[in-house]
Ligand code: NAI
Amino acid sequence: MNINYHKNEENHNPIFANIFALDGKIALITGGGSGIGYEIADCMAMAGATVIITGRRELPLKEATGKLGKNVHYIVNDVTELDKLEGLVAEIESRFGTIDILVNNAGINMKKPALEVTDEDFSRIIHTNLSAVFALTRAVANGMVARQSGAILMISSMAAYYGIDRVVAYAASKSGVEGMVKVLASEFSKFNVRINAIAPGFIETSMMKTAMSSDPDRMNRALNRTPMAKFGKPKDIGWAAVFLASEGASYITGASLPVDGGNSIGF
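Show the structure of the chain whose sequence appears above, on its own, in the form predicted on its own.
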């Protein structure tokens, strides 16, 4: 689906288009070189934002920016190196301007029976998916609170909504993200800084396809409890992110939006 926010036909109201546009905004998206992060970057760039994507490997980031166009830039960064995150924010703001939108997309998963999960396994997932998310959010939010403007998005998961076997560390990290959203929204909302989450359902990324192809029983269970009877596309998450970052969502904070084809209410 292609949406052009800047060309309005005579019978369209430009106010409708503009309220969902991100013109003039600077957006930082972690893990933006592939998968859902890539699609969020694409959608935000189409909505008018200048987008900075980060990740650990330069080649995927370079290839992504080549495809995404001149309004998307990259910086190599590992979010797990917490002591470098304030420097990342400073570099972005000196090169591109103050950050208006943060999307905490980078994360890792692990499928293993709970009794086989080591302390090191558990800590690694929590460090990447929760500790790093908080550290970067804090670094970006300092400026947003001072400017009294900003939107921060977390990527949650269906694993935070109900029990899914063999993902105990991942589910714990995403449940922590859900709690963080509520607390930060209660603290930052008075400064006009909104905090929300998107909880993707089963989205057709390469990682999901690989996982499902090796576990057809899980794939069938996922489809059977999804009322729309299909998996989502990464762009579905991208457009939801644009909405939550836009003025169209100016009175939404502390929310977790399932983008899941009804999976979270399916039976």
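Next up, the form predicted together with the ligand in place of the form predicted on its own?
What follows is just the one chain, with no partners and no other molecules.
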């Protein structure tokens, strides 16, 4: 068969570009003032979405939205204050419109040997990375289910895929997120609401640098089992998030997508 790969003009179909576009969508991204959340916001805004980022402190959010442009807005919100999350959703929906995309990105890490982790330490990580993720997902999904439309993304971790020492609470929280994705996908699919996780490998952000600085052994182990032999950039997660939120991923739900340069399958 003679396939002509160069018939671009003739073959180019605007559906190809549009299927990955987020034009007219409203996206809420928690912890969007820095790191991975900031880049997801940038990628989603470039894809056409109106983006609302949240975080605990106003100044970094203000600076971030200043750089991200007119389609990105901020609201100060601490995801750990569970009783304020329904109010956050109501505020966004009255100011910007109903939420089409939720990215549960805000998260915290703690590196400590398991025997030194106190109950308070453990609860703090679980509260931010798991309880708050559930509470906000429930608040947003309520409307999505009623509207029969929506895409929810969780940010998981390699710590939910294999054993990494000294992150017991973090690994428990991210493993919980992975379980939540499967349950919610099975409950929400009949309402046309999709829910997926992205499992980033080792991505160059301040969180990763804090975990790796003063621990060159850990850094080398992470790199050595990454077949692509480099750390990821926050934008790598941003583009994957655009894809999973788009119509192009309309038959994908309940999945956890590693974006990790092969780290999760590395030897």
